[in-house]
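To begin, one chain is listed below as structure tokens, in the form predicted alone.
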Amino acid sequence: MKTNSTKTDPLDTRPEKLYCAYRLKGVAASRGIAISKAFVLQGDSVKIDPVLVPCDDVETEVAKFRHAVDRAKGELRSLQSKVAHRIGQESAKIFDVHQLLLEDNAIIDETIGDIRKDKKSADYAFYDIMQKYQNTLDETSVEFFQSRISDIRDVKRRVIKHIQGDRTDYLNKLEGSAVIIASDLTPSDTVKLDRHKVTGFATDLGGRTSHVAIMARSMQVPAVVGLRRISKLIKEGDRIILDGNEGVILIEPDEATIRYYRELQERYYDTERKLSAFRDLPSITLDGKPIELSANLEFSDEAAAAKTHGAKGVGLFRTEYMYLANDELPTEDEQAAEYQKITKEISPDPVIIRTLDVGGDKEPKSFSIAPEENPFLGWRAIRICLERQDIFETQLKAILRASANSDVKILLPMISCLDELHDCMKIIDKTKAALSKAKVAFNEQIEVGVMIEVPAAAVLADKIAEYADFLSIGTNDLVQYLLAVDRGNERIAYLYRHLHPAVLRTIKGIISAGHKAGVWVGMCGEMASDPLSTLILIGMDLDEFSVTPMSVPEIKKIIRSTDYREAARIATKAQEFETASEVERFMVKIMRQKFKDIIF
């Protein structure tokens, strides 16, 4: 298709016309632009090669499907027992079909059938089998016929995951670098990117606080999600280009169109080249006001490009890639030498531990979450913690562990009553004594802060404050709930805006809340890292911004370029205005006023 344009810009070397075989337009996720292959990942969340077998391998194939069909089928039995006991008996039953479809002989001989006769591979084999039935599905409009599409899904998932055993190295078979493309990706599977490889993300679904959105920011890749049919027009290998600061996706471009984006992107480097000079300087205000600027973390191995882009501690490291990857529980020790390898890096600076924040887009591997109708709202963060008081003080006492001799902190996510703060504050207790017991060291003030994401918090952030050495808000779920937005469903993500006049009465109500209280306020969502949000954050008094490092540098320019009075007289403006259109309006203008060589 063909892409015309007009120039105005004198520095723009756009040709007359852009060429591409399609142009996608989604939700600008990451900034960025990246100019690579495509590597596709099947819409089932499975990689599947057409692998053909040796004969003498055939019989190795077929014994390598009954005994995943049986994994399965164990699997499930254990899944449903779970749901049994903590549900009901009718909600279990659910997983009766898909032990139906697992015992269903033509199922079963056929794809044992194709094994032999074509020599496919097992995963191969009954990946065409399941998807044959699908697509027969697919075809009909009966509802009750297009209800079972789900159950083969997940049966097809099931099995093809136990045939191929763990495939956490599938991006490591990649020659050079690629664009992941995917219908979605979920915590679980990002957390297995090899992220030397990757160089952007597009996804068909999502938000710009969906999981993949925020991963690749943490990654500093360029991310465009929303594209609804990406993962179907792309094919393995394509050419594309990414641009994550507009939101678009060019499919094999021809070579003008190449170059032009080749100079764009290296006129973005040229502008974060010249931001990283904020690095070392200080992040106190044009008229003395200082603010602290830490980095929200996803990994351990993060906390040195924290440092390199200048952050000042972490605001926010988030624990649960140990539960999403791995098979078996994180030990006490296992955590206790990633938390002391992030604060032998940070030292002598801050280091906020969030502990467990599983359910709702987050599975983890490690432990079962039956299937709910909604998990946003369901069985997650320190609601499983304080029913699986086992992992939650394996938990503890690690981080405790890890702030013997650095200034460590914790956060409690999703907390919505006192009754759930109560209850964590005796299990901290509790922890510190057997360690004392134990006569292992860890700082006995440790401090404990809670962070605010659920309206009912923010509410209450008054009486939370009272016992709570800190608050930090969790704007991603925050927005969400207060808005009723799903921040991950594409159709609706135009209406997830942080920058609404409620989310901004909110956010300001916590802040005096807590100031009331004598605690200090941060925030650690998405929000943070907008800079079209800084001067309304700096000028509601927030104590504490915890940004994605790659924004560390952008967001320190902001604060120093800024007069404290002055940003209270706009975030005192922005809160009159009826809609969120009229916010961000304003901002823009005020921000391209200020800030020319800053993307908005």
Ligand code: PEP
Second form
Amino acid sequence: MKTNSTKTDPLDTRPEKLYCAYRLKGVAASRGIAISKAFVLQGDSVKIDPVLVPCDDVETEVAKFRHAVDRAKGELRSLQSKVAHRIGQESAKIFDVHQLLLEDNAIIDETIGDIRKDKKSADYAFYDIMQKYQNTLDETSVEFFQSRISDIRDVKRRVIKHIQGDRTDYLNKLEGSAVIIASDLTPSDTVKLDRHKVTGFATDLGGRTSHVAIMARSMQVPAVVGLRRISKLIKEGDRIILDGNEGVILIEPDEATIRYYRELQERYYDTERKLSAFRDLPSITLDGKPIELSANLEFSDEAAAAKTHGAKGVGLFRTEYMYLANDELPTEDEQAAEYQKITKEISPDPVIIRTLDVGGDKEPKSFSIAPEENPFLGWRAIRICLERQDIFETQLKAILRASANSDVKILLPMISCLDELHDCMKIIDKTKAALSKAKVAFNEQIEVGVMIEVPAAAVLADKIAEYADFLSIGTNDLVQYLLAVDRGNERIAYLYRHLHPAVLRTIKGIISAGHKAGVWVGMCGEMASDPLSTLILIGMDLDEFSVTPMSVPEIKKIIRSTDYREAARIATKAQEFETASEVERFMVKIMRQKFKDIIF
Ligand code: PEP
Ligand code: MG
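How about the form predicted together with this ligand, since we already have the form predicted alone?
Below is the whole assembly, all chains and molecules, this chain first.
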């Protein structure tokens, strides 16, 4: 395929024609350019390496197989009861056949026999046996037997998944690095990837604030999401160019195109290096207004990167990864160690730890959430913590322990009414009392902030601010709930805009309500990392920006080049527009004039 170019920029070395097999346009989710081979994470299909194992490993393979069968049976039982509960006993009976297949001694014995006799790996042996049964049924046209084929296929996949670990474990065995291609990547998939091997993400689904996009930014790898069909078009090992600045993917580009993108890549990283000059400078406007600039962290080991990028403190530490990756709930000691890892790096600057925010699209491995019709409106975040107080109290104890010698603050997600806030405060007091009784050190005056990310909380921000020490605006959810636009749905991504006049008006209202009640107001949603929004937010008097580490230098540069009074005028003007497009056009024009080297 050819894409025409029009040369206007003298720096543009783009060849007259760019050649590649396919060019796809999606949502630019994380900046940077990757030129790499593709690794396709298949949904449910199984992949078998027909390997033989050394004699010494044979019994380990047998044990692996037995364990996988047990886990598959357990999984089926819980699936069956969920289906019985939601759809009815009759539908749940389909799983009886699956259970029977797993109890069939012929299948089990034959597999173990092949592992011992032929030295096949567990997945290879089981795959072959199941394939044999499947082939026999394939030859019949009787409908009853035909429907049994899908049962066999399902059981085959389920057991092999348990033998191999999940699909991300398979990736971790890969040598070299690759761009990960998938229909979708759940947060649980993403946290398990070996981050040193991932050069980028490209997914069919997702929008700019879907969790895969946020994770990519925090891992500092480029990403394009919402590509709709990339997982179908691409083959494993295909060479691709992923342009996270423009939201474009080129599959199998020619050499001239690759050369061109290598130049772009160098120019991009050169700009990044130049921005790092801002690292040690204070975050203060031209006319002397200090503005807190801190970082959002997904993992404790990002704390050093936050500091190297010039952040003063952590404005949001998302603690979910500890619950997403492991089968067991994290213990109080394990959590305290993670929190202390961050405070050790960041102190004396503050570290704001958000309490557990699973549910929605974040499905924990360590406890189960029953399927729901509307997970983003369902059992999520603080709603889970108020019901599972055991989980909540363990986390609070660990956070409080980390506050003993450092400036640690608590942040409560998804508060939608004052009752929830009061209940949380009671639990925090109870936890403090338990620690005092056990003579464990913590900061008695620890500050507790509330995320404003549900429209009801935005409307009640003045009341909430009376009981909170600070407010932090979570625009990722606030925008989705306020505009009724699913943050992860690429089809309606064009409607998801944080410069929508209703969003701007709501944000202004939250900041004013917080200030009236005497508390500071920050923003930890992705809008804070968007350079197009910075002047408006400064002008609206936002006290703190908490951004992805890689955005810190850029946002700092904008803050340091801005006169607060000018920003206030721009914010007032921006709020007069009627549509998001008008606000965006207005801001692009101003920013292009002021900042030639920043990408908008
Ligand atoms: C938000 O909603 O803006 C936020 C920061 O939380 P998360 O993206 O983790 O839902
Ligand atoms: Mg949120």
